[in-house]
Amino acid sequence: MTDDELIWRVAGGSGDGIASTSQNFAKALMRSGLNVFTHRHYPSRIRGGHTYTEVRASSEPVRSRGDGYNFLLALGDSFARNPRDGAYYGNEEAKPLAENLDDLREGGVIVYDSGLLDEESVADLDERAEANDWHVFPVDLRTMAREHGREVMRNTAGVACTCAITGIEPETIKSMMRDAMPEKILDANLTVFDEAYEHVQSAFDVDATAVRVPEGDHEEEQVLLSGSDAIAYGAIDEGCRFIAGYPMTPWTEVFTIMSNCLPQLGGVSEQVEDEIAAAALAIGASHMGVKSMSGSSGGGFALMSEPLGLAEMSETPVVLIEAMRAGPSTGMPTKPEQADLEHVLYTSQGDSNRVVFAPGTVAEAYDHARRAFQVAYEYQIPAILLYDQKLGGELVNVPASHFDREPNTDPGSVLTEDQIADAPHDASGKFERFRHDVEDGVSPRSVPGQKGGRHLVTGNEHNAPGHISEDPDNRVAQVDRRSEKLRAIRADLDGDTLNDAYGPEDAEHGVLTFGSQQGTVEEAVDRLNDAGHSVKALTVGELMPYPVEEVRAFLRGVDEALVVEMNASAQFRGLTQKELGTGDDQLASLLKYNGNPFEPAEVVEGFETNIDGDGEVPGNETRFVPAAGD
């Protein structure tokens, strides 16, 4: 066991305060100078169940969840509906201990609440602990909490045990508690903390363990954010002042953040009856001149297909969010997957025109959100942000300076009344909103209320002033003009790419991915290069229009490439082959779709399987699909 990182997993039941405890713990470690990354796992059932969160902390930058973990705080599930072994879902009370041992590293630490759990919760705990050199600390957290207040305070006691064992300075946590807790519960929690800390120090030999918190120091101020936070703040900074939506995991987090913030900024948030109404309201608000957004997860986004087509045909700019989760249908609502790619690219009717961005990191989620609004409102086109539960829920420290930029309220390609007066109008006086002869396919628009800007808007094909038209020449001209936007957008993006190249430019092998797997892939690339391989990576964040030339140049420089994605049908590999018109013999796939995101070691193993040519990936978590002809 090394002390270069602490990977702390706190496990309990839904309702036991796991999320808030882990978030405050991560924030405290960040404030102490460490880099942090969290990974959250929670059940899809409304009735709750076993949940855990990992906090990975290191003096070095961390971009991914780790390979397993080295410290388990097992609180037990105090809300377990059925604590019997014979129950359908098993002994739920004991699951936070019993179901978390397979990933615990050799030499790791276990602290469990002996007030709720006992050694019989895991029949072979002693044998496994001896075989893996685990250090086990049974502590009656429940009794400590009850003596001084409420049972939920056993979380505080568990964090105190963690500090005593790993060498975290108590004041690091206490300072966070003073900032986060209301005064009426603060003193009791501080008392519980001190009692648990002193108990572990006196009752156990904490020096026998090798798990220690590393030391670190930040050169500049850091903030702790999730991808959902970053998307919402990027939208707000880019001038979004209207959102409509209907709750659906995991998109709900963005919707909630926006709903809390917009009223304070003079904006509007509307929760409506379904996703069709949500997208339609956002389109209506945008038509009136307000920067607007809506969104959902897979099933809800499917309902947005019709209004998405309306936005495309009427050339009404709007930003839509699609937060992927495991499907189809309800699937696994709280588990990450990247299987909605084709759905987002191709839903709607006819020859559709849209832009699709997929941020790979929390910092990029902010950048992509701002770029989505810029492109949507400059080119009068729907822009879609595609992400997943992993990126939306993980917390990462980001330099505060990353967000130190001017807000942008520019409405895009909207004419002033003076410009409208000089623009073409038809014989009836209507503004020619949808002219054929324009640059980059963008016919400047007016908004309701502008003098001289009156025109018609319809979901039917239409002529320049907006009247329904089925004239063949007009149809071809309008389709060609709308399609021209994607070529112009591609040229703009080529000048300021959202794709991320990583590793030595002259590497012999490549790894290709998109979205939330970026950090995991980059950590794997570092390990592979340290092991003597020659590897580089490219994370594609621009999915439509696809960066054909950039990806082609990346693949031209490598012998072969492994495509890493979280789905069963290799959708991103298929998109790449479709757009490039080649790649069958060069691209292999590493797929994972069991509800858990990749760990760096899995990418390393997949890469070595690809170059070794044996076709067998160790373990049963991932699936390897070789290139054609291998």
Second form
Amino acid sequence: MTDDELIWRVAGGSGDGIASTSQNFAKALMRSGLNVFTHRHYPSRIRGGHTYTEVRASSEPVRSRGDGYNFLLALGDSFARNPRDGAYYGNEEAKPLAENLDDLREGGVIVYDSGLLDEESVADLDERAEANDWHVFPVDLRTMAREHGREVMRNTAGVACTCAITGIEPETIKSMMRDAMPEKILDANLTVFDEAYEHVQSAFDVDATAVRVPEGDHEEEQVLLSGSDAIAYGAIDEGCRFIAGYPMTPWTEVFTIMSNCLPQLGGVSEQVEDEIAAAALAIGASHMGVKSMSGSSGGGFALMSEPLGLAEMSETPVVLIEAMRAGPSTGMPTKPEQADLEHVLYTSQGDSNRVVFAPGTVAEAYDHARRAFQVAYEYQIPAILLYDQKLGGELVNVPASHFDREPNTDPGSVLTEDQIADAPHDASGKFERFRHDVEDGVSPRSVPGQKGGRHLVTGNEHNAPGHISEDPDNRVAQVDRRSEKLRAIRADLDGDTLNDAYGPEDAEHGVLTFGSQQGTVEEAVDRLNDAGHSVKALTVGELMPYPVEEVRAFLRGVDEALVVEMNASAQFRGLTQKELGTGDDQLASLLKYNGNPFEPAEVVEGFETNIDGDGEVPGNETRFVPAAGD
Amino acid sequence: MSTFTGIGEERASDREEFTPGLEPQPTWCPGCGDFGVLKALKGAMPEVGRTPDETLLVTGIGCSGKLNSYFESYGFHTIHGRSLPVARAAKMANPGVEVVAAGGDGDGYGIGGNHFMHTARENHDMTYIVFNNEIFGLTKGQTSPTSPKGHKSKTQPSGSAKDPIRPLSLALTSGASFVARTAAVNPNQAQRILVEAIEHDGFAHIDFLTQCPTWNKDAKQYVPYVDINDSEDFEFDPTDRAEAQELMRETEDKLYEGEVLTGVYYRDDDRPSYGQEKRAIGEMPDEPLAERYFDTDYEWERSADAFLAKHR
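For the form predicted together with its partner chain instead of the form predicted alone, what are the coordinates?
All chains and molecules follow, beginning with the one already shown.
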């Protein structure tokens, strides 16, 4: 945690424009030279319901949502249900101001729309403000917006108040507005902005507050992207030109981005009847030689289990993505969790034969997507990108140069017609698509339309030209060959892994995590090392084939390691123990499954609990499970 | 000219080319209607001027799913009920390839029913053959979606309480632009209908009555049959949707009364295929997508040039 940071929470109702307001705010701060990171919280509801986005901005790199927030802009929830005593959903009207108010840091600022929110509805606000040295600014944003434009422009008024209080140059925001807003609403918004800005400056003593926007400077040009953007661009740069899908939160984001991008590139996006079809379409297109993908979230991915198995057995390359949300079943559709790990590793019948990557950051989401396509098409195997609602939706700045890469559109281990002519065929003239005697288990394929490449592909066990075969010797040879691909992929990845080690190599303690918790864990590691501990972290990005040697080397020399993951059943710790064949006395767990991602302070507390050995973490947001024998 | 020289060869083919030189003995029972489909398809392909290298036969699971084991072309034997989503993506990926999908009545009207409805709706330019034997054969005689009401089997010991599905009506309602029924016992009509179906630019559905001599002994051998396009008893225009609908209903009912009506029931030659629709809205390239990957001159775009500006 740095003091020199702004964590700005804009809270309101679903459908009130919180997402676009916060995105423009984040981008404006990025353009001004700051590093930014956003965290979204929203309900599964079209209109109304407590929604907020936090924008964390600092001159230092920011890798997580941070702890709490120091600025609250509470807008009204236009579609809140009428408050009823004892209603299980509470008083929705008051939530933008009342919810999570305890997380507002000491000395923090509250700006609320007094046109929509009633201070009286928040218990003891005055006393709490005084006790915590909060600075409260009631501003009738609604009336201001109505007078100079339309009511929805109260978001703009709120941003203007933020600028006046924290010292953000108005032009930083206004130039962003000019870029982002359509002509017909721009002028009114600019007027609303000026009115609100001047009102706050004249009506309040803004110098009495200590929350200030930091100043920063980027060494190179930055772009603001989400994990979903990065996955889509990684796929595009690997030549993916076909996607099929069915809407499901949060995977829909990647599907939407691809559906907008692909037609511009002469590609095809198909929204189909269900996820079984979606995965089957991706397989069908890939079978023809087109680099293809599909994806879903937990429940939709469950429907893909059967086509996933077909891709494994028929050795059709395909990339599937799985955007985790809290389960089981419909679970909590808009909340992040990492509890689909085992589902993705093992779903579908038979010996699973797939690759699973889990990017840890937005930049990595691009890299992992590219690697997933490379592995899938070279080794003719399904590659799954496992991420979650957190990574998919968070916006961070990344150097533009990260995406300045050459495309790789190679369709992988496909033969040319000349090569096919020289390749072995059976007595019937069928190309031997599934030969036993090949390097790394990869038997090159042909695609329909190629002369002389005819073969049969089937989900049944099959022989070299693809005919159904239950011959025991062939069966063993084919299973072994398909397994050999995973060994070859492991060796291939070892040269350039997608896992991230962090902190001093000879540290006494370790923290293991996977996927989207990377930034949070690394921030916690920094704080722990600053506080005199000796800690390192490893974020595992390759979940199958698992990097056994790398994890073993990481754990060598540390007494105990804390495994941090967002689920209740410690699935990643379980995977690690299974792959290492040991570790239950070395690995403790820090789990969180309340629908919110970890904050760095929680990881710090969990770590201290582990090494102190008292077995209890403060608060009830996380759960600590000690290593066996503790 | 295609990058793939197997496509668009200007040469005649013959039915022998579609017979695997190393033919595995078909595993169908003696007297099975499936032989009739294989024979008709082998006869139809040369007639439509296609060769094995430019043909993809996608099948589901069941006895019918083994069709491509005995047919020489590119073949994809998929999973139960999923031949259509694989097949229609194949067609979108490379429209130059002739795509034929096939499966049984359980495969197409039961487990794959949703795909059937949506593939028909989208009107992909492909042919779909449903082997309709009114029974689950390979799993040894369970009641299927087209089994008559009251049909007794090991899994329906008191007889099915359900009315059978109406395959022709379902295809028409869903949007298929060519709907026909033929029977294995009528190989000449079957081949003629297959030729028309394959040449049709849109989704062509053929409900192909294939007797199961082992598990559906009670069923008719689908003789005698009446060709509605030929018979003087039927004054009928297959381009008239209302007439088609009426006759389909009659045909579906009569099958269970012992009267076998067959023929082309509906065709709409004006409706654009899905590929045409997608190209019209700029969502599908004019050149086959699959060929791009094998075209060394193609200039691929990068995300950084195409999309990064809006993130600055």
